[in-house]
Amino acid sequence: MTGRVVQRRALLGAALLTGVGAVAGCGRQSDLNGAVGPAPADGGGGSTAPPVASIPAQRLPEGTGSGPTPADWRALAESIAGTVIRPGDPRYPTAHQLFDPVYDSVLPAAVVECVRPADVGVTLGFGQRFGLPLVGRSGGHSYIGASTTHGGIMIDVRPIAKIAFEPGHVARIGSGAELGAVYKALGAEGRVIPAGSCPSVGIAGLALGGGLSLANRAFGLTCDVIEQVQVVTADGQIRIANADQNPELFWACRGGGGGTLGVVTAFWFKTEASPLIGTFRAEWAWSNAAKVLRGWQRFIEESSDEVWADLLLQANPDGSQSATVFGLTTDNDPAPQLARLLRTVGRDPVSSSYTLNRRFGPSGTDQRTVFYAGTDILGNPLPEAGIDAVVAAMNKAAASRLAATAIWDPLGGAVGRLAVDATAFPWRKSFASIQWYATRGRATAQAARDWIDAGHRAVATWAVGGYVNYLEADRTNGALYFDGNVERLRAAKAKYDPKDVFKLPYTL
């Protein structure tokens, strides 16, 4: 896989719908280094699986033990079809940047822009020969900057971004493709996959970590519609993984996180006919926050698979607060759902509205942003004590003058129709994901971190884990993200990356 990906949800429920304006934030799942790409080693395509190919190590000189010399770097550049960008190159300052500017000070020894899977294999061999850290990079939205490395090599697969269609409504998507391009290409064919909302999030990190989206209850996770992947593993081999070939690698690539076992260079996705969607939205005064949270939980429990709705509890730098539900229904009939939501909450909103004839698509802003985030998965709806604790945590954010949002995304529906061990994503029978998301506002970075900790404490009694695409640097137990699937993921890691070439920010 290629890196750990994160995708942020657009705040205030604007999210994934074309024609629906986003208020702030960037997608639902950031991506970290998922690399997708055109397929065979020559960068071509086709549904026929390319042969497993070993990358010839003799094309590059052996390392001296003292690190690559300028001649070594030139030899690498001459051995690939892509580009090696090093400090001093005028392209370097932007080439090594991630979405979050806080990581601008992390300086790789080189950014290798790969245009074909063979480039990835050669670069992996070069890095291992000289003992350099290796990370994959696609969209670069990792919460913890996992797609960059100081003094190592960033394997940038963004040039591997071709999108093509094959028989049976299958889309072959290069791992460097961003969601904006994915939606555009699929939409031109009247098709869609369940994916995130930020246009610049990479498809790879999103899919490799599972893939939460507004289409989850209707169509499942992003990883659920993967039919096949192409992966360059640590030994430099280009492998196809599907239900029949390398099945354990295929299993791990569906929810096991990016950058775990290799660099993915292509995905084959089963697409769905793009439905017309009706959306609905309601906002309440903060005095009703507990009732809104209680009512939203019951609304989701009573909803069919066609209905999705998230809850956003928001605190603003001026100390004001709000509770908002944004939802959609794939039958394009939102008025009854809005009415049901208002009845379930039982309090008049400050505002409410609905729209017709929308389609899934990207929204949000691509503006680079410093942010702080955390994650919890709820096994079941919160009881009264949990609701009160969450409201208190949001009050803490307002008092600190943070710009902070607790984003509640429902699971269930199509997500829960698969067994918990069908893929590496373990939370199929859980109720919801919470993303604790903050920017500083008028507060300090430490205040943002303290608030995220307060959020964790508020739901600790009822939380069952976290979502790997919302990875946190100080929560490093892999079982937190993979639950009972961690042992099987560990076995796949031992098989496909026995030398631990791809370093993980958590322990398996």
Ligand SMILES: Cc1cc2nc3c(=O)[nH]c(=O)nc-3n(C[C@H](O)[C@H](O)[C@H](O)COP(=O)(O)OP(=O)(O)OC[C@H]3O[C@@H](n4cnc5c(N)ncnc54)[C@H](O)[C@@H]3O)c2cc1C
The other form holds:
Amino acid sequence: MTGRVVQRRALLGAALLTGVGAVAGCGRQSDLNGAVGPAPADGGGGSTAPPVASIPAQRLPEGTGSGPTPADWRALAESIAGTVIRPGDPRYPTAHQLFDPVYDSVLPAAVVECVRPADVGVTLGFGQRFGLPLVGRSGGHSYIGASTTHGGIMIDVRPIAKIAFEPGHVARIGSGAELGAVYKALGAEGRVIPAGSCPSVGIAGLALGGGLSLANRAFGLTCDVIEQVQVVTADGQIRIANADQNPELFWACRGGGGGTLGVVTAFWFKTEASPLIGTFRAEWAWSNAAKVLRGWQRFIEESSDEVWADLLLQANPDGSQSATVFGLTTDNDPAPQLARLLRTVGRDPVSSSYTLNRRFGPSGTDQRTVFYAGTDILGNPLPEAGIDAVVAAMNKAAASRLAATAIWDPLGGAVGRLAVDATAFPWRKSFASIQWYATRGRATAQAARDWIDAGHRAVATWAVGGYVNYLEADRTNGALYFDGNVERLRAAKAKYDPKDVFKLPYTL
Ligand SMILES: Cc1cc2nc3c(=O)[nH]c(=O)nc-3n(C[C@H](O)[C@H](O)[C@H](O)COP(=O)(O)OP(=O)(O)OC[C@H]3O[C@@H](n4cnc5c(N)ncnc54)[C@H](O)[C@@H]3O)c2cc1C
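And the form predicted in complex with this ligand, for comparison with the form predicted on its own?
Then the entire complex follows, led off by the chain already shown.
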């Protein structure tokens, strides 16, 4: 299979807009002209058997020293309204899975499906009593498998997924809700929040880490529209955090990343009236790649907040390459934006088009996919030397026969209107994020990792950090993800999880 691999939230382009015929997105192979077909688990080429995950051993919290007996597990099951699923239970093989099949080999001692916040509190107490690792699990899309645990307890909040409206166009959303359900419920009321792409991504992980989306420049990050959260902290207490109550917990829950402070059970989001959107796209031959990258950067710098556009530099397993911009404007008038983009790039595209009257929404399918990814945040547009280095890194991917995409998402607009310390998300004043995203194509997993490293090296001089929702297991420096906000985040962690029950060695 040699079709262009179009992946992740940027390939999303069309994917996030309901009613758009050209669907791309989660676990799909597609081209942006609309041909959509299922992707092999490996993204094409190599073996479809998932590789085995490598997750660092977790230090256990202090506990009794002996594990729970079958009677202890039964007692836990009887003390909660939810369900305890242990190895041997016919539901276990699917209950413990995350989105990426690479983590199927990670076997929790139990998956506890919680139906109410009190279940979370009881499970936290049980786990600490026996010294078991404890991790929250919502949508299961963690890049590094942080929502599963060898021999510990996966606290699965997916059953807590109710979505209801409260006065003032505020939506109360259970932390187990997936984005598909969120868009659907809000859309039924003509409302929307700036959220991500794939329908099965969890609102919890997305919002806690920030939340990049096509609506960022118009409405801000997902975390920017959180008004309040309900969190079960390590001591089992169910806390409300907002601007007045537990304000440091509230601050940390907006961009500080999931899995470190407590288990969120509900979010209250300020919603926006869902606008009609015009979209545009243009694709250029690879020989124009440097000009497209330069032009896209200028296009974004000169855009108003209604305009968002991402850039996909793509290498395919057959060695072909392309450069594509997908954009939208919330004034539903895309033709002038497309014309401006083409003028700014200054080269004829191989194809271009625009559509009217779309709305923000999810699309694509939820097919589980083995993938490799990394991220860099750029403080400013890349200079010529950086552009050349990126084009060289993409050429390397094509030579390796990888399916690899560098996905450039603009920041700015409403994201940049908040101060860098307004929430834990630190990249308010930065220019863009680059996601280095690969499946194996016809290459090896090591080739994919090598290419991501090459991408990091290509922009190292200009990169200012990484995005916590695109965590990398071998880049574990908290300042890399939180910049100047890291100490305040550590202080919040020390206050609400003083015994470090929620261990996420990658960030804090
Ligand atoms: C296919 C795909 C598409 C994506 N698209 C986008 C996108 O458009 N925009 C974007 O910004 N990111 C995107 N991401 C990245 C995504 O935001 C992160 O992977 C995010 O962490 C996923 O959240 P989750 O709830 O699905 O994951 P999970 O794996 O369930 O959780 C992620 C982390 O949060 C913790 N956690 C889970 N539930 C809770 C809870 N209730 N309370 C506290 N901590 C919890 C987990 O322990 C883990 O550390 C995408 C990822 C994938 C795989």
